[in-house]
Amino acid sequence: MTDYKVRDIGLAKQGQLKIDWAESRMPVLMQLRRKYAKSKPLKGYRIAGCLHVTKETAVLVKTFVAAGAEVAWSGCNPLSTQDDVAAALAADGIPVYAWHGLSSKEYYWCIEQTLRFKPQLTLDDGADLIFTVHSKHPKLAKEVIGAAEETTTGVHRLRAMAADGKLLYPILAVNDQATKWEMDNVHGTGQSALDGVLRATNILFAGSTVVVAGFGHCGKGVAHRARGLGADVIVTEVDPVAALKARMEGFRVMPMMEALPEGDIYITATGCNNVLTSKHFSKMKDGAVLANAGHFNVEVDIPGLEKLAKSSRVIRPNNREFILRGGKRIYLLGEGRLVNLVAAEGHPSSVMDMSFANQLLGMIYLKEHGHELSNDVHLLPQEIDQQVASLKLASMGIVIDKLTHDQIRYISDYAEGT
């Protein structure tokens, strides 16, 4: 395949400048390309992707082709593909379909595009090319070996269709590496989706009141990130675990209804639906904002805010103003969808550095023993978190210490008391 289509392949010099300064920003990924551009273990093997077409996914997309692997790609947002880094990846050989601002029907096209590849590794952000093939090819699931994916909303879709029996082949919940979601998760979100508030809005964080909507890695990440700007910060929660470790680490905890009166800024980080509704936006101050940073566009009820409102327009980009009835005015950014993709870059490139390094072990892992796993969602070994990690530490010039033999010999010995 050399086809490809994408908003504009003239945008191409500058997508390429963005993947050189990724590149020199994800010293793991790049050392693990020279390292496979030398074996080329996936030599002979087809990856359809669907995620986020930034630049960071461009350094993954072309690791994997310097590994050998031949790649064929789609966004899995509607908002978030960059349309110049697109465009290098097609002026460099690479079957892409995607560009920003796509229609649903247009973003599901793009999905069977890469599918007319006919893959044996598939990788997803958010589980829709996984399902794609699992509602509508399930003759091509019989040679898909296996597939990744790299997000909590994917992951959640992903069990219920394993306890439900309709897996049809092994999945590798790259997410769940401490090396992608302690830190992608907590420390990438936490950043960028304030970076996308921040760039649609221009607002000042520091004396804010901010209600963060779920204490997962996500959301407590943008917790943190605004503590550190100065805000007020309320968790909102509906797991009582989740809950106390928002409190003990030093934030108000209390139900959604209760902070609608302080708020300023609310984000969601919860990948559920109808987080705020029209119940919440009729009590919500004048001026408050509203920001999305799970994956999908339905934790803000978008069509409850348009009935309430009596008129709206885009005020900035990424932007928009709500006046209800009555003149009170609510700001919606990004149109709902993840505001860190669709207002800003995204992850920065060092954090996105250990979880495409993830995608592209557990790539070679599904190649090797893909066909031992069972219809379910895995785990990748710990080794490949420590060898990601090891990786991460050395490029930054920390040595840690190793145990000793005698305290090996100590830590495995359960007859040893008191």
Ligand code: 3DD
Contents of the next structure:
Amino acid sequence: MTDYKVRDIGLAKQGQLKIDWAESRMPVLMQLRRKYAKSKPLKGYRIAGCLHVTKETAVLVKTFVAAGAEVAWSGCNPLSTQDDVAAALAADGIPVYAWHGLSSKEYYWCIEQTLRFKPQLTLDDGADLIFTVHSKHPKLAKEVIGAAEETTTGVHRLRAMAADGKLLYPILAVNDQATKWEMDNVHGTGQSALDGVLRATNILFAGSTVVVAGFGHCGKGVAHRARGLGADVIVTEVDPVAALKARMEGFRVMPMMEALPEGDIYITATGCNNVLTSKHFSKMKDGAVLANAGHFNVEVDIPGLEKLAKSSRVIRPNNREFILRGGKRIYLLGEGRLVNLVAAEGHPSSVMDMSFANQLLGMIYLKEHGHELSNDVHLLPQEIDQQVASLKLASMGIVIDKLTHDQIRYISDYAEGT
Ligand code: 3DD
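Since we've got the form predicted alone here, give me the form predicted together with the named molecule too.
Starting with the chain above, the whole complex follows.
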């Protein structure tokens, strides 16, 4: 397939510069690319991907091609595609179907195009491609060896499908790798979500009160980075264990309703819907800023906000000002979608280096072992996490201790007690 659909192929040169920059910050993936360009373990395999078209994703796509795969790609969010990067991939002969500002109809059209070459492997971020295969093209599933899922929300969705016995092929939960979950979700989201808020507002975090909804891996990262910028951080939660963790890490914890008189900036990272609704908007301070770091645009009740507002306008790029009936102003960033990828560039390349090394090794693992796996959601072998962590440490010039033979004996023994 040499077909593609991007906004402007003329942006390819500019996009390639961004990809070159990302490659300079992704040493693990580039090392694996050099290794697999020789052995080409994915030769003869077709990979359909549905994942944010960013400069980092482009490095992964080109690595799949270097490893011998045929690849077709769409974005997994209507507003996260970097058009110049999409153009650079298309100019490179990759069938890419993605542009910034897709309608819902166009979004699913793009996914459909990537299924035309009957992929044997698929890669998702939010499970929209997998769900499209299952709901609209179940016959295609016969060709699919397995799929990988990049994000927490997608893994939740697929675990629910598995519980219903609906999965037609095995899924690898790449998200649940420690070198993804503990890195990308915490440190990537922590930095890139604030990056998105800063680019859309240029507000001062010091002296402000930031309300973080959700203290999972993403919310934890956001809370710590907001505190690092000098903000007073309140965490809201529904899970007692997560709430306790937040308290033990020094954050104030309270119900959302109690945070409203203080909150200046609200960042949702729950994976749930309607975290901020009309009952909250009406009690927020004038000038409150709302941003979502969760995968889907369901965490801020946008229809509810639109109903309360007498008018709205785009006051800055990715920043919509709503004037409520009493004159109060509320600012919604990135149309309530992932603020890091819509208002900024997503996570930095060096953290995506690990996430995508897991994706590459996961695809090779699926090609080799997918037929042995049940139609369920599986963790990747622990060795892959160890390999990615070791390669990353080496790229950082960090050397660690090794267990002696006696220590290996001791920790695998049980006879030696007090
Ligand atoms: N995600 C965040 N930043 C990204 C980037 N620079 N390129 C591609 C994808 C990017 C989202 C995913 O990493 C995924 O971890 C998620 O949504 O959890």
